[in-house]
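For reference, the chain that follows is the form predicted on its own, supplied as structure tokens.
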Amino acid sequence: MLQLDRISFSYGGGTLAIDGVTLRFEPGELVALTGPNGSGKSTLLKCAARVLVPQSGSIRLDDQESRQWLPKAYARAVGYLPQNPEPVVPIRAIDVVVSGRAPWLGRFSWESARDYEEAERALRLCDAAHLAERYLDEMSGGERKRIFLARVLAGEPRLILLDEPLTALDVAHVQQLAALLRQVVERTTATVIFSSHELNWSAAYADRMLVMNRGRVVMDGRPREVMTPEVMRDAFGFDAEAVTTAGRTWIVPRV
């Protein structure tokens, strides 16, 4: 489906943030990206997203170059969201929501009866119906962080990019919206992407976990072969031990 060849990239020409990846990502997969801050996991995203362009290597859609896709036609099938993707403002939900039917609409056009009926089942599917007619300014972080979910899934992207959707957001919400990515891939298998710094909520849930140090991929692999002691140690930089429970493996850093 996506395909990355030792793509690079560097802000200003200094030193790269990401430095030669090779990856490839496959339909109905829930890929975690983690890493140190400063490791390059937004960047990869933003290349892949088109926000930015690598200055070497390619990026693949489908077998197709992704510079040579029609914008709209890009943004029909990747549906991209930012770290920090608005201002907080009074707008119903509904209407963010809709809003990622943008790429469906002609030029000229205002959203269909459909366009509204796409909003309400992407909101279903992020269990968001109930918050349709509240505000943003009305609504907790998680609400929110439901809610631009929801918009990218109203737009029917076959590759869903998410940048620290877990961020920001109490213990329970993070079980709650990881989860939710996990449900996101059974229902519509879509291949989803994030990056996260929640370790243990990532390895819960996720088919696959990349490590990212220094803007090079050091690790790819299932979460019970990226939850070591000596993967934590190496790339995460600190101590901790590998707890194994119900079949999952928990992190535990040592104190």
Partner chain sequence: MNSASDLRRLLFLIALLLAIVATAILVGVTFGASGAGLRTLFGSDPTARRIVMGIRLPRVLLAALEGAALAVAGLTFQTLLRNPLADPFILGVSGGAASGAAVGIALGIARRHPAAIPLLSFAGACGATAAVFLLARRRRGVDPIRLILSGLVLNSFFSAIILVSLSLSPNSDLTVAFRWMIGNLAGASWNDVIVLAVSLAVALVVLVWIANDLRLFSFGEEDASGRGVAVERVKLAGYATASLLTGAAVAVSGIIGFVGLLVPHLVRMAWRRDYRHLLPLSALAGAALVVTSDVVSRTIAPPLELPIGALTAFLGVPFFLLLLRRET
Given for the second form:
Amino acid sequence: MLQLDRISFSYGGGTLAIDGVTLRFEPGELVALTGPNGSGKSTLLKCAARVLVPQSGSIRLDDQESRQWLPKAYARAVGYLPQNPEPVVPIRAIDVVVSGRAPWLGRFSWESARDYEEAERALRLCDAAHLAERYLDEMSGGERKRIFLARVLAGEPRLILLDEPLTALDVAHVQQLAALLRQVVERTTATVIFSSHELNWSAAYADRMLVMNRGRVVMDGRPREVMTPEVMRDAFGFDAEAVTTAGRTWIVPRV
Amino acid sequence: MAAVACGAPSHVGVIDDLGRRVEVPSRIHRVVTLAPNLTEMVYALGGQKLLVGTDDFSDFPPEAKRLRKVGGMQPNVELIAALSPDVVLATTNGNHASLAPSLASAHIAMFVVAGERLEQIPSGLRKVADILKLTSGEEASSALRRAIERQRRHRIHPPSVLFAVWASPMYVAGGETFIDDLIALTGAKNAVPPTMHGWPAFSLESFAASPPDILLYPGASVSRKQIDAVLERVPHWKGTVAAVDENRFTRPGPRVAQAAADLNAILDRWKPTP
Amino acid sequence: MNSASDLRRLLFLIALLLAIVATAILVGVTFGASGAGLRTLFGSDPTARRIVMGIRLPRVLLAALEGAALAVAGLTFQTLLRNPLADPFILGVSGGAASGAAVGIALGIARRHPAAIPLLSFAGACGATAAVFLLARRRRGVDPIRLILSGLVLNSFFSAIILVSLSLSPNSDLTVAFRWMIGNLAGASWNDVIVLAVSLAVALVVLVWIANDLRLFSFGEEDASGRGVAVERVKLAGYATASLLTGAAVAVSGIIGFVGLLVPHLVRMAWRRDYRHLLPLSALAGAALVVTSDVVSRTIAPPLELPIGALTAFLGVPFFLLLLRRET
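Let me have the form predicted in complex with its partner chain next, following on from the form predicted on its own.
Below: every chain and molecule of the assembly, starting with the one above.
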């Protein structure tokens, strides 16, 4: 459904943050986008979300050039969640989630009862229905992540792009959220691409793992193909051991 | 002159000293003045019966104190309107000009009279008389012009005079002011360099660089103590210091000839140091 | 169900504020230095009628429009910059508008073409907005403290421009500069009311047009872009409109500070919703605040009038410091 063809991007004409990336995503995939800091993960997601426009290459959604889509139509198809969206003024969870319906609204229209139903459905899916009337600044980090995920889901996108949804969470919440992403793919048949530094969790839940380094995609495969000491050393720059228990491969840093 | 036929009393268009075209009723019964020199002019023209209000500072002649007051630096538009004047007389002071649109909304005409230069004072008197339809205008104006002319002196040793309106910082009467004109009229010269116009701040350094022979200050708003405190810082200066009647010297009104006479008296007493 | 009860609450608040504004206008028209009351309007005294219709009514209406314009400008700046401390006065935009007007007065344009003053104010406001924006801009959004600092610096710069141009202009003195810098409604005329009413109407049309986009700025520009908002176009329209409002407001009354800061926050205390709710509520609350302040400023010690800018500063400064403490 989404096809990136030799796209390159640089901020202000400096070094290339994205350097000739070609990728193809199919419906119903859960894709983990990994790589060291500054390898271009966020930039790639922003390009796919049309927040940034690559200087060269083409991005096609449903075989149509992304720039030819109307902004609102594109936003209906693609739900993007930036890293750490922080409101500056207090806001209720339900208002955050229902604002995910914005691409479906006309210029002067307000959210209808159906939009609120969608929002509540998304909240339930994220196991956050009880938080609806609470204010965001009174919530824990994990609760907030679920609210923002619900917001993306409320827009009923077919492609979901999440920038580091697992960061700044404790282990229990990381697991919860990773499992939730799996559920989303299974229940909605949307494609989910999320960037993450949580290699083991990503490998445990994702169908496909991408490894980026210096703006290039250096690995693209099934988690078991990526989770090897060689990839860790070459792409991430650390010494690791692969430990296999109960049919899963885990990467453990060598101390 | 053909009067416009309509219900309201007919008006005449006049150009005031800001160059604005003002529609003034052709018959004037009620006048508000916004500055003491204008109040004095109306009295000098014998038009005091028309005065229904003045600004807070108008205190001359003493009867003027009993008129209704409409405020000081920033007159109150509503109090002016409450007196329902046919015309408001104002000066070129920017605060007065800013009231014009508001008064216009209440259909009250405001006429601005300039009084920055000495020669504007007799002609201002004439303009006020014309607006108020007072017959004494021509006579009063030429009498004032003659009275001013009588104070013209030529001095072989013209003393330099500094007129300080405020002591610290020292604000002085510079070029193109009626005080500057008065100094020239009485045969003295302004200690302020001619390039400094209006009412500039005058540093002690400038004071030391071009020391005046005579330092004048308005006796009501500046005290001798304030002047002495400034002069302590220029101990080498040995000039004359004199207080003058504040209101005669700072109001461009009909008493300006008396100010010139006062100035001549001070200058006549002065002896050049050998 | 949620949306319906929200809308009901919004309409209730709008009705309440309308009632407060109407009351404030009525009180403002009834009381004044000359003592002429509203009753005289129905009497036969032409002077009292002239005072009420010609002087008090334009002044009170101008106060209402002024409050609405500044509050909406403040709300829009806060939304675009995602900074709760933003306000046309604090950012230096009001100062830019006033120096535009002051330069116009100094060059004698004001006397020949009085209608040019609001345009010069607008140009000054736009210049100041661009300057603030460039000075405070960082890779990830706009840094709140940098924003306040650049506003402070710009304000001193614009004060200097106002003082210099008005000192150099003929027939003028520092009390006129003071009028521009502290804000004053004493010269209100029907012309001023028309200028500000037209500007406010134009601005509201634009802001209602982009309200559904602006409210999505609350989580940042990238997030808004991801929701299908044409971010750059909305920003341009928003900044230009907020500058227009500030320029027009300052052109007719000088700088009245802190209204744009105070009002959106007071509204949010009562009703924490997005831009679409806050826009009408801020406009009305701003109108109510400035009309009330104006009535107080001219009835507290008649016939003296306190400058209205001083009164709003009394209210605004403690509030600003409180917010600043919470921010840092």
